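The chain below stands alone and is given in structure tokens; this is the form predicted on its own.
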Amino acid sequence: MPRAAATRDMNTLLEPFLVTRGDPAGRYDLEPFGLTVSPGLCYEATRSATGAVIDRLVKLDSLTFGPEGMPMPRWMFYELAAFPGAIFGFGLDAGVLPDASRERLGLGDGDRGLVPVSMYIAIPIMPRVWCGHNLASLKRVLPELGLRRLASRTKAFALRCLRCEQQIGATQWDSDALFVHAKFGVLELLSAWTPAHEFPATLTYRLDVTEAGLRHALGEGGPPTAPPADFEIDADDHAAMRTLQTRIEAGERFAITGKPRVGEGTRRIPIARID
């Protein structure tokens, strides 16, 4: 018998569960803003069974970037990922999404446990400094959920529980992630055109986490305060970007100032010089 459609909010039902090295108490927060990840959901990378958990967030990870042309291979899942560093991310017992979820995600009528639907991937780059790498939410791929502010809120409760104080990304100038980071203060541009990169339109930048920027992201208080933009470059100016770059790589510094204007047909992201 098909199984009902879902009739309770689903962002009630979310659970939060980490992927990691070792015992995770004493060195990340397990309750960031309140919210426990159990002892259930902690899953250790070197066991066996949390195979399990990786196959989902390969698919996860698919849905989300294959389309794209940037999936990630499984091996990068342990190696590059929760053997060195940490996934925070966000799920739902297989028990209560609707037969249009399930299907989309490959899933049997047998299949039970917890399936992510959020991941945020961070790697350690010195003490409280971590580098995001991944972050992927399922919440366009599955609008029957109505899952609200994923992307975003998985980031922020991932830097609380990281006890991140400095990340440092990189992202494609016209990949809609930007949005989402710009929601947390001022990027600092450490790139701006990345030819080291499989796409060299690429950004790398930095950011300083803090209080008000974790809270912005998660729909509390306004913004962050920010430098007024000096210019705004364009989304798909590849010499814009180059020119950018070298001015960067000559001394000057630059950030970020707000999440990407949208006119038709472009995307403008502001930019402003800092000291």
Ligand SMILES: CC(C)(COP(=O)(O)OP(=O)(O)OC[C@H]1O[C@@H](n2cnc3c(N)ncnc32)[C@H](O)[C@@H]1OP(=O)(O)O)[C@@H](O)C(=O)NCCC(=O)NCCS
Given for the second form:
Amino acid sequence: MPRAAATRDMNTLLEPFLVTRGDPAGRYDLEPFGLTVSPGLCYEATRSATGAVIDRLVKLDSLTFGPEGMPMPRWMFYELAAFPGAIFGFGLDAGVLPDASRERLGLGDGDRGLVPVSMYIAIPIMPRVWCGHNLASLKRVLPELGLRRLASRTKAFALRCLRCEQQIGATQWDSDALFVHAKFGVLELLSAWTPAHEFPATLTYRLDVTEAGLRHALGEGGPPTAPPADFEIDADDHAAMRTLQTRIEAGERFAITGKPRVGEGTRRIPIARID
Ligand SMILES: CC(C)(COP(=O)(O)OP(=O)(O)OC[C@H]1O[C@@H](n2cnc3c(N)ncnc32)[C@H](O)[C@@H]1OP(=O)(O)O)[C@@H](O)C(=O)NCCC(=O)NCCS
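Form predicted on its own done, so how does the form predicted in complex with the ligand look?
Following is the full complex, with the preceding chain placed first.
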């Protein structure tokens, strides 16, 4: 019998989960912004039962990063994510998902338990400094669920859960993720053109995590204070990225000051020179 369509507000049914090595209690904030990460949804990386959770995260990754040409090999989820770092996300119980969603997620009739719909993967660089290397959300893949601000909320809760004070990340200039990252505050550019990455048109940024930035990403309050932009970089302008990279390597400092400005067929990212 077909399941009922999503009539309930799925946003209220989202449950946070965490995959990491060892006991997260004490190390991490398991009540970020007052939301409890229940012990039953804290998965220890080395336990055999965690394999089933990774199966579902691999599916989430293939539905989001697959079309971007950057799906993660499965071994990376263990060796470069869950074991050295953490995977925080939100999920829904399989039982509340409408048929259309179950089908797209490849769930069989008998499949039960938590189905992740978002994740943020981060690896510690030093105490309280994390490299966020994957942010994925099924909001657009499963529009029938009516999920709101899913990636923004996932990253905000994850940074709070991991007690992150400074976050490093890499993303492509033309990625939609930049709209999300820019909500958190000024993104200092560590690189603007990155041949060491598979996609050279990648930028590397450093973010000082602030309460204002986290709250803004959660939809509370205005954007954090940022300097006025001095110029913009077109998301397709590789020559401008290379020039900026040359200036960064010569010792100048730059930052992304806000979300991309979208025009007809264009996307421009505001940049300020900083001291
Ligand atoms: C990019 C991605 C993470 C966004 O997830 P999401 O749940 O839709 O994100 P949110 O709803 O929290 O925020 C997206 C914001 O970007 C804006 N946005 C996204 N694409 C946009 C576009 N093309 N033009 C204008 N605004 C855009 C949205 O309007 C929204 O802003 P708002 O909250 O002010 O309305 C998701 O689509 C995804 O997983 N993509 C594939 C993987 C990927 O690229 N990951 C990031 C790699 S660093």
